[in-house]
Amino acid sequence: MKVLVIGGGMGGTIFANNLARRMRKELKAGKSSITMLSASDQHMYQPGLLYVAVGKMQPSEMYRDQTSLLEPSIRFEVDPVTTFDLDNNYVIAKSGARYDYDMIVIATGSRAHAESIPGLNEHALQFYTEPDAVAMYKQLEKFEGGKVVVAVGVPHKCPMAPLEITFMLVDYFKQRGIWEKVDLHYTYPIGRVHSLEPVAKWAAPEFERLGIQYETFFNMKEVTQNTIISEEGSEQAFDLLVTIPAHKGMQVIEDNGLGVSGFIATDRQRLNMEGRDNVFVLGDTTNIPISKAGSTAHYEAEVLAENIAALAESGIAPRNYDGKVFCFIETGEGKASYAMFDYQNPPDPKAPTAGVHWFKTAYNKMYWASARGLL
């Protein structure tokens, strides 16, 4: 059998190194084989892109060389996809190779799309790769105060990240001794602060608490170089705006009508692509209403590639993906949070402490044994 794993991020490369090490017999006498196509020899640690933006990490810690995660039986190749022909069974890389399947596994992520929305891209400060996080802490760094304006889009990688920068841009203004000339606003599109009810209901206080303001049903339409204005109506004049923009699947997803932004349609809990029983879809690339986070990639993964791995012997896949997220929640003041929930239970985040803001931190440096399917 030959599986074709399209992404090199955190749910391919653990899917590709947990089915490799399923299917060892199966790799080692040449009776199967895993190819993994990305567009980059480099695997980024992305979670680091929001420390990044407020000068607690290095770029240079959020790299690792791809090979060096992966299994030795995973054929690896720097060649990213430009055609699918799904009916076909194959797909046309940049380097004009053709890499034939039988399964094949699309993981190509997911991008943020501030050009949306008219002005965002010019005037506002971002993190989602790093070019954008380092421009943002370097104006961060000459910023002496003023108003300053977190607009949210939807739908956005990370599910916490809003939430996090905010806490984060308090801690960074305090510990810069400028935060009382610092005047903070928050946007959400919704009629709340979060898109999950209990993550909303657990958060609005503690914006409260800490003298954050907050504005709802804010869905931006255009920015002008010092104000941000919404659908609805509403406008906030700002010295400085950071935001969260909506996202959309990766381009060549759209160029080859896979799917409506980017995002293929998926079953949520098969993992196939709709209508195809071959074609098997994770993290960021799904259009599954559940967040769009590392873990997310991460469990179902290692649902995909135990059921690939069964299907291979037995022709039946023993296990549905149940919706699982865990997500890590940074609230500043050396404290950190953390919500866990699936299709069935809800979120419900506990009191901010110091030990779940150590183990966050630990697992920056964990993560890499993630990748590797040792976690």
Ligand SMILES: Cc1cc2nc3c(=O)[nH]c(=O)nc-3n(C[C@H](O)[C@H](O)[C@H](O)COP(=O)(O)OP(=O)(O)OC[C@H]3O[C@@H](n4cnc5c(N)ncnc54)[C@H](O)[C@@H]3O)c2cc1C
The other form holds:
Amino acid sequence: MKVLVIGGGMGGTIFANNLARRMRKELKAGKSSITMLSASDQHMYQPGLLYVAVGKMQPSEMYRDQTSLLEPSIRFEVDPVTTFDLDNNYVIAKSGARYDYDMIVIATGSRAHAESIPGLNEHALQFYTEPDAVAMYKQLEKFEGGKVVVAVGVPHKCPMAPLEITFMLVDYFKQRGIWEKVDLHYTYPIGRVHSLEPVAKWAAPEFERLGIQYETFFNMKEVTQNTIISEEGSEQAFDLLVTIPAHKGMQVIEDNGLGVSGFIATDRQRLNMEGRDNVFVLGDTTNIPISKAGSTAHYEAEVLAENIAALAESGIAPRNYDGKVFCFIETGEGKASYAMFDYQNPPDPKAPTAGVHWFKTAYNKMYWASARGLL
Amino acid sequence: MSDRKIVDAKNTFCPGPLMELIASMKQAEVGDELEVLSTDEGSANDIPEWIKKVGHQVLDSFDENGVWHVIVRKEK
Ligand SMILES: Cc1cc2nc3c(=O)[nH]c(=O)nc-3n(C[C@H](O)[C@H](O)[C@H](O)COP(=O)(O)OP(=O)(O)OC[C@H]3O[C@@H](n4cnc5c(N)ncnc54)[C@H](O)[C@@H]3O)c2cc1C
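Next, report the structure of the form predicted in complex with the ligand; the form predicted on its own has already been given.
Full assembly next; the chain just shown is listed first.
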């Protein structure tokens, strides 16, 4: 069986390594193959961007060579896909090469798309790419006080990032000794300060304790040099605007007509592209209405690897993805919490502790073992 | 009516029904109808409140076997 994995990020890597271990014998005997095509020879630990944006991590700490993370039996090519021919089971990549498959797994991720809001790219600080996170830190270093607005688009990857960047900014300004001169204004698209109700219930009083203003039902419409206007008719002046723009999937997904806004319609449990038996989708690329997070990609990847190995062996896929998501929440002041939930069980986050913060700090390093499939 | 878009946010907690609707609204055309399915009772209040603030319209809202259906139309 020929398995083709498109994308070497969290989902693609964890899936390919897990499958390679399950199919060791078949791969060794040349009866099966796993090929991964990606857009980069580097693997970025994206949660590191939050820390880079406030000067707590150097950009180089976020990267490893992709080949160093993969089982040697996986063929890896830096050759981004340009054309998907799902009816005839092949893709064409940038080099012009054609790659055939029996099963394909698409995990090309998602990206912030600031262009959808006029003025956002020009006037806001962002931290969802390395250049943006570095540029944000440089601007923060020059800042001596004034009004900082945080604004969030929908959908976006990492549901905790709006809260985390806000709490990390408070810590940053305190450490610089300028917190007294900062007026921090947090906005959020729905009627509470976070999508998870228990998290929102905890965060709102926390904002009040720290002196952070907050405004709900705030969806970005337009940005000028020093003002942001919402769909709901609110207007906020700012000296610094920190934003997480609404996301799209990759352009190649849209260009090939695989999904609106670059997100592919995917079965919630079986993870196949709707209407196709040999096309599977992982991580941010799905349109499943759950958090776009590394942990989602990780849990989905494990289920899918088990299913595809079983399909190859016996023709039956035994597992369903249960919607499991786990997210750390960095809450500032050296503490953190976490939220865990699935399709049936709502989250029940606990009060932040220093222990969870240290565990998250350790996980920032342990991630590489997790990508290799060792954790 | 046949192409009313279903936003199926049943049994999901994050980002949740209203966030899913906001994302789907961006992809919709003026005049399109969207039907949100949700098992979160809060959506029955949350969604109409947002729809009103932004100037769209709620056409209907009802509970059917524990699933909330909120039908809205994009007005601008
Ligand atoms: C600031 C920030 C903080 C975050 N914090 C957390 C956190 O604390 N916890 C958490 O769980 N998640 C977090 N996330 C989210 C997490 O990083 C993503 O949800 C996760 O990486 C998604 O995995 P993926 O495999 O779907 O996509 P990605 O990891 O983005 O991988 C996509 C891959 O596809 C490749 N690719 C792109 N185009 C093509 C093409 N045309 N052909 C072939 N390959 C292609 C790319 O090179 C890349 O290798 C954070 C993200 C950001 C930006």
